[in-house]
Structures are given as C-alpha cells and as structure tokens.
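Listed next as structure tokens is one chain, alone, in the form predicted on its own.
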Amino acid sequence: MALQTTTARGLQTGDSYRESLDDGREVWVDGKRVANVADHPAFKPAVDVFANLFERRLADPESQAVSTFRSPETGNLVSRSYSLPSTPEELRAKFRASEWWMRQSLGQLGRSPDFMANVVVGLWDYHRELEADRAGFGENAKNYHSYAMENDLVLTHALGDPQIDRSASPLDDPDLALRVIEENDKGIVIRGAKQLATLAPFSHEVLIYLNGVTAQRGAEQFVMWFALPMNAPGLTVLCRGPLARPDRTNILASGYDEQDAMLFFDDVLVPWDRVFLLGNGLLAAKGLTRINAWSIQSTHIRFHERLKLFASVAAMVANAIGVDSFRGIQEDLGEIISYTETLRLAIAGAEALATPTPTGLLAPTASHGLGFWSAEVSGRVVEIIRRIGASGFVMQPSEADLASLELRPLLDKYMHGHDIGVAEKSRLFRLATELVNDGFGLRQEMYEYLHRGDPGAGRTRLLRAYDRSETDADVHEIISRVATL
C-alpha cells in the first residue's frame, strides 16, 4: 500500500512541529531515555529555532514566496525545496529558497530541512532506475517525495557504519553494519547500527542509502535504501552529549546544536512501501551521486552563509583589538573573502551550467571537487580567526562577571576594546570563540571536513573521473614537434 497524502495539511507550523516530535519515539541523551524532545532542556533550545524557523516561513509574506509554492498534486502549501525543478527559472527559484533557509542561521545548521529535501528530490529523480531494478521500488520513491513533501517532513539520514573494528569486514563480522536479516510479505526485518544521524532527535524520519560495503560481491544483505519514522519499534536513537552551557550564554550552540545521534535497529521492520532498493551495490553506488545532485548545491549555499559569516566576525575582532589596519590583518581578512567570493562564484556557475537529468529535471552541474575545496578552506578560515583573535578566545568576562558590581570597574578599564565597551567586545568574542574554539565551533569544524566525505578518498575519485583527454592530446602533439626540430 502506497503512502498517503490526502489527509495532508502542507507546511508544518511552530506548535504542530513540537507537537509531531511527542510520538513515542526512543531517544537517550547522558545516560537517560527523553520523555518528550520538544521540552526537555538539551533539545527545547533547537527545537524552538525551527519551530520560529516555521512560523516566519508563514507570517512573513516575503519568506513565504521564496520558501514556498503550490503542490501540483493537491494544491497545499508546502516548501519548495521539495519542488522538481525542470527550467532555469525553476531551479532558481529552488536554490532562492535554499539560500532563505541557510541565511536564517547563518550557514550553522548543515541539516537545515532544505538538505534533506533535496536528497529526496534525488530519489525521485532516480526513480526510473529503480523501478526498472525491483518493481514498485520506483514508484515507492515518487510516493515517499509525495509523502514527504505534502506532510513538509524534517529528515536526517545515517550513512556511516559503527566504528567497531573498520580494519574487518562485516562479511566476516556481520554486526559491523546494518543489514537485512528477513524478508517477508510485510516488509524487511533489519538489524544493526548507522551513524552519524545529525538531527536525529529533532527528524520525524530517516533516510538509509549507503554503507561501506555496497559494491562488494557477497554484500547484498548490508545493501538498502528505505526510510523510517523516528519513532519505529526497535528504533533507540542515542545523543551525544549536548553542546550548549546550562546557562545558555553560548548563543550559537544554545540554539543551532543540530546534535548528531547512533541509531539503533533491533530487529526493526520496514514496510515494502518505504523501501527503494535491495541487494543491488553496483546500483546503489551509481546512484548515490544521482539523488545528491540537488543536495551538494544546498551544501554549498550553507557554507557560503557560514563564510560570510566567519568574514564579518573576523572583521569585527580585528577592530575590537585595534589590529585591522595592521597590513599581515588585512591581507588574512582578504584572504577569507577571497574564498567567500570564489564560492560565491563557483555556486553561480554550477547553477548556470546545470544540465537535464534522464527523467527530465534539470540539476547543478557536478561539484564535488568544489565540496572537497570547502571543507579544506573551512580549516584555513579557522586558523586565520584563532590567529587574529589569539589569547583573547581564551579569557573574557563572562555574563555573571559583567554584572558584578564590584568586578566592573576593573573590567571597564582593563578588558575593554578599541572603540569598544567591555561588555559588547566580550560578547563579540565569546561568538567567534563558538566559531573556532569550543566544543560548538570544533563539532561544526569536524562536521565540515566530513560531511561530504573523505576528502581524501573524494580527490581519487575525482582523480579517476576526469577527463584529461583533450588537453592530453596537445600535451603529446607539443612533445612530439621535438623530434622533427
């Protein structure tokens, strides 16, 4: 039986987005099973940023007309970042909302709904391939966009084996990864565990499509595409420790810790019609590329947001400290620019160069080495700010020392800035401190690095698909003249 969307309502509000997370689910944070996420005092924080998120999706006519269209199926209101994009003028209007959803927090969520999204455009847009491999697979994936768009679903996914012992293989040790253990007319019955889920605890489903052992002979029962609702039978969804100070005085992490989570499956069912593919590596692995084609371009627009970001708050230490027009300064504050301008380009120009898909749509050209660049400027910005700041991340008053009256004094004369109070330049650094510094700043900076894969293995792969062809034709013909000089 098909997912159904008749009795969906569209676009999610404040109040029926915390509602829709007190569903029963299984989530643990510090050792203890969380009764409801949209209260509980490590989640309510990030909760209530997407819940406002939401709610200035609807009230403010401008958000709404960027982030938002008309289904063609059933005439709700639901997010365009679910829309299909088969013109320019439609794929601009797609990323426009992709630019809306990253610059409402400023580039710090990586899970922004928006990403997932347009993971699930990927999936329909291979849908074909996946009919033609197992009947119903496809259709399944239309239906889940369907699903998922008309009921304006948050998602995560889970990607990554547990680390066990990545020396083995699950072949030898199946535990070492998800994998289906039955089927039967219900669905199938998996086992295992998948992580890093990041918004685990703040999704209502997520999705599963790679794991490290998908193009291996042998490996079929560890090959699956599907998606789940959090709160599942046999679903555990475990936290890790919350980022934010009991005080909230942490701006950043108080509000965009995204948490990431290990999910458990004990001999969880999924139902035939949340399954998209089965058994079938060689597919899985061309398709991974296939259904992140809309996603990567979502990536880059949120680490476009996070630059200029890191840009401004650069800018603003520098004068803080009276260090801005200091040549070496200025050449490092260029030096960040640089890349936020180079991606700014780079984003324009997948755009512009977007080619049609085999069902149609129409999608970024590919950018993955652009990917892969990113996460190494993100390092670089890091260390350009740490350097710029120096010892003034490491001691600023903090908000209870502002407020005494007997330590105020001493901190008007002592801890104020060029042309800067005291208490405003201690906020300003206690931010970029949450940028480069803390357990926040180096959480999003190991997320950057990762999240769009090993960079490592990413440049062989690129190394691999490159096509040298032309320009080494000339290089031989060049070479040759040498011997008829």
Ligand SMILES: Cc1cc2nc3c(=O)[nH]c(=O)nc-3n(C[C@H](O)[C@H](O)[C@H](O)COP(=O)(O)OP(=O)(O)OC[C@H]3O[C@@H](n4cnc5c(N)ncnc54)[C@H](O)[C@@H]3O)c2cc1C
Contents of the next structure:
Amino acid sequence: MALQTTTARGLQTGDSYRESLDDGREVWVDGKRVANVADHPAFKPAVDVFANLFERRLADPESQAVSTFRSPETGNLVSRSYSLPSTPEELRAKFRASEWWMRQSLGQLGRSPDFMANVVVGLWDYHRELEADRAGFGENAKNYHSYAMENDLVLTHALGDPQIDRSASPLDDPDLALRVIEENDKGIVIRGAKQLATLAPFSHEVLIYLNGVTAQRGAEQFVMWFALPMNAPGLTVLCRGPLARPDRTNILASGYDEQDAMLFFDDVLVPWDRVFLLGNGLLAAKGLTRINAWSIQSTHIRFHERLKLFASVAAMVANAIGVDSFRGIQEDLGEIISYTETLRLAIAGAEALATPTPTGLLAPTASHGLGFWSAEVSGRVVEIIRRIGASGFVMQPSEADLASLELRPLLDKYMHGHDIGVAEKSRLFRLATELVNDGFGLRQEMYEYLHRGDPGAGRTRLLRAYDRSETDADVHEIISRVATL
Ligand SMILES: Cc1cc2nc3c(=O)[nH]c(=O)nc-3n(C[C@H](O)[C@H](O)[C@H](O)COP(=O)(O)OP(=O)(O)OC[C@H]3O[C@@H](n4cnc5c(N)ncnc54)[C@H](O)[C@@H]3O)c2cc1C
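Please supply the coordinates for the form predicted in complex with this ligand, as a counterpart to the form predicted on its own shown previously.
Everything in the complex follows now, all chains and molecules, and the chain you saw is the first one.
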C-alpha cells in the first residue's frame, strides 16, 4: 500500500486531528490566507467540535464499541464508518455507527466524517468494474479504502462545476469544468474549479467523481475520479464567510458551521495511484448510484436526528409561550412528528430490504425517492416552526441584555414566558432561531434542499427508472373492459 501523503496517521485523537490540519494547505477566507485552520477564529470552533467527537469516541467505552472496530487487514482500531458489510449484522453495526455520529451532532453536520467514509466504501464496492475498464484503477480504489480507513481520514467532495453559465457546455469552453490537461508518467495534471466542497478546510483529502457532462460524447477530458490531499500543490480552497457571531452566542453556528468552499485546481498533479477512473463517462454515470449506496443511508440517519431536534424544539417553543394547548398548534406539532416517524420507519425499511451488490457486500435498498421527500419535508417543518414561534424569532434579549442590571427588571417582567424565565426562554428561542430563521438556519435549509443534487433533476431520474409496467397493465386491462361493455 504505497499511498501515504496526508499528515493524518491512525485513529484520530483530538490533538492528532488538530495537528493534521496544519499541513501547509492553501485556505482562504474573507480575502486572507489562513495560516493554520485549527487556530483561526473562523474555523477553530468547528475544529474543536470535531476534535471533541474524536475524543468522545475513544473516552466512552460504549461509543468506542459502536463507532470503531478492528481492521480486518491490520487489527488496528479503525472507524466503523469504513467497514465493508456483507451480513445483516455487519450492516446494522455500520449504521449504528452512523447513528452515533449523527446523534452526537444533533443532525447538524451534514458532512460528518461518517458520510464520506461510506462513499469510500462504495468506491471499494465498484473496484471490479473500475479494474475491468483500466488495469490498476480497481486496485487503486481498494488501496484507497485501506489507506483512508487505517488513517481515519476526514474527506470532502465537490461534484459540481462552477456556476458560471449553465446554458453553456464545457465542450465549448473548457474552463466551465475541471479537466485533464496532461497525462504523464507520474499521473494526470488537472486544471479548473469545483463546487461546493462542504467541510473542505476541516478535511484531509478531497474526492472528485462527477461533473455535468459525464455521459456526453466528446467529454472524456472532463471525466475523472480521483482523491487528493488538501495540501496538494496548486489546490486553493476559498471558504465562504463564517456564520458564527464574534461573541459566539449563536450556539449552533459556533460549533456546527461545517463550511462550504470553492476548490481551484491550478495544474495540479494527481499521482496515478490516486486515480480511479478516467474518460469513461458511462462507467462514471453507472457508478454513481453504486458508490453512494451506503452514504445515502447515512444522510437519512442524519436527517432523522435533525427532525427529532425540530420536534423537540418546536414543542418547547410552543410551551414557552403557552400556545401548545391550541388545537391548530397541536396539529402542527403532530405533523412534524409524523415526518419524523415516517423517516424512522423508512430508514429501517431500506436496511431490512438490503440486497447483495455484484461484489458481494450488503447494501441498503435504493432510496433516492426518500431523499427528495426529505428535501421538501425539511422546508415544510421550518415553515411550521416559524409560524409557531412567530415574532419570538425576531425579538429576544441578547446575553448582554440579560446581564444588564438596568434592563433585567424589564426583561423579567415583560419577556418571560409561560412557566419559564426570561433567560431560559430567550436562549431557547435563539436556538430555535438558528434552526429556522437566521443565516445559519437558512444555510442549513439550503443544504437540506440541495445536498443530494438538484431535486428536480433527481425526480426526473426517478421517473425514468421507476418500473410501472405491472400497474400500467392493470390500467390497460380495466379500461379495455369499457370497450367490451
Ligand atoms: C449548503 C450546500 C452545501 C453543499 N455541499 C456540497 C458538497 O459537499 N459537495 C458537493 O459536491 N456539492 C455540494 N453542494 C452543491 C449541490 O449539490 C448543488 O447545489 C446542487 O447540485 C444544485 O447545483 P447548483 O447549485 O450548481 O445549481 P445550478 O445547477 O446552477 O441550478 C440553478 C437553478 O437552475 C436550474 N437548472 C440548472 N440547470 C438546469 C437545466 N439543465 N434544466 C432545467 N433547470 C436547470 C436548477 O434546477 C436550479 O433551480 C452543496 C450545496 C449547498 C447549497
């Protein structure tokens, strides 16, 4: 296994994770280059959240048992997110690990390390097809899985082309997509940009495996699957502005701003042992479902945790202002729970209906429809909670207001709630505001709607793939009876 280029080594601890990010990567935010992500005020709170998760995973025996296992290759303790399940018990154990990750972060970290680890499991599962297409590429995929698992890599991915002109094609202007400009004895040299890499500044490596023209004739130079360390020479990471307030009183944004970034590749060398697919658009298009087979379940599990949080916060907000006894509000709260329960059962169903893959792993049944349902449901739940909290999501005293001796008597008298003091009520409402009404909440909602790709395009793909033949035949049969009356 020759691959060994990031600074990450073995199962992460909090300290090793922090240190591994200080690797010379080129990260920019607010027009300035970041010296060390782990120390920078825009990134440190999120780095600390990840570091704490790594610590908690090792400190608590039950967490360790759920989220790690012994590598079948080396016997080392590794993240269970990278496990290759071939029995129902192994599949259950894998998704219990996903549940652990998503529960710890209240469903707020869309790209928790569990997600991309499961994509790498999918990459391993596709190795035979990759190898058959080009000798060595399947082996690279298998090696990459071992390397990522043994070094507990945190990964990001960026699939989209830059949003320049969607009516134009990279076949006319190659700068519209990432492309291979050279193949040499060391590897491929790539040029261009990719978006939107959530978690990029906190990741060890990036995986690239899609673009908008994959299956088009003549698009070979744009078709590539590869992995690259975030400190690769020529890779520039541009992050969006941070969402946490300088005083850190927005609790969720202060810890769970997982960042979103543009990636610029300025003639970057990708060594051959990191390339998994090149030029074959049909193989790439076909492989997309295969490599996402486990990660899609991880996203459902994460969204379930988020819905549970929504259900609790909505009920507590309603209670805090004494509207929870009203019939309409109870219906609204029940509607949120109906979505939460539907998703819980659907997750269990996808696992129960798991089928073997051609490589012999066990994968949950395809559940793309569930993903597009979730994209809509999330918006509906946000709308319900906004309606319940109403003006309370706009006006609450800040921590500084609460601390003011002059203001406090007024706040205690006029801004407390039903059986709840002003301090607790304002903190609850500010948390709810972060979920449904401020910059962090809006970003999360954009994420819920778009992170699986454009839902409209997804539904169209669902329409094409769905087998209606049996019911269509029933309809033909019923209407044919009219003719014989
Ligand atoms: C918060 C957030 C985090 C994300 N994280 C990641 C990540 O980690 N990794 C990653 O790879 N991606 C990520 N994404 C990107 C996400 O996958 C895309 O937003 C999604 O695929 C839509 O692409 P786009 O944003 O480029 O929209 P565009 O393609 O620019 O579309 C803009 C609008 O035009 C419409 N449109 C575009 N083309 C057509 C067409 N041909 N016909 C009809 N209508 C069309 C779309 O429906 C949409 O309404 C993230 C996005 C967000 C918002």
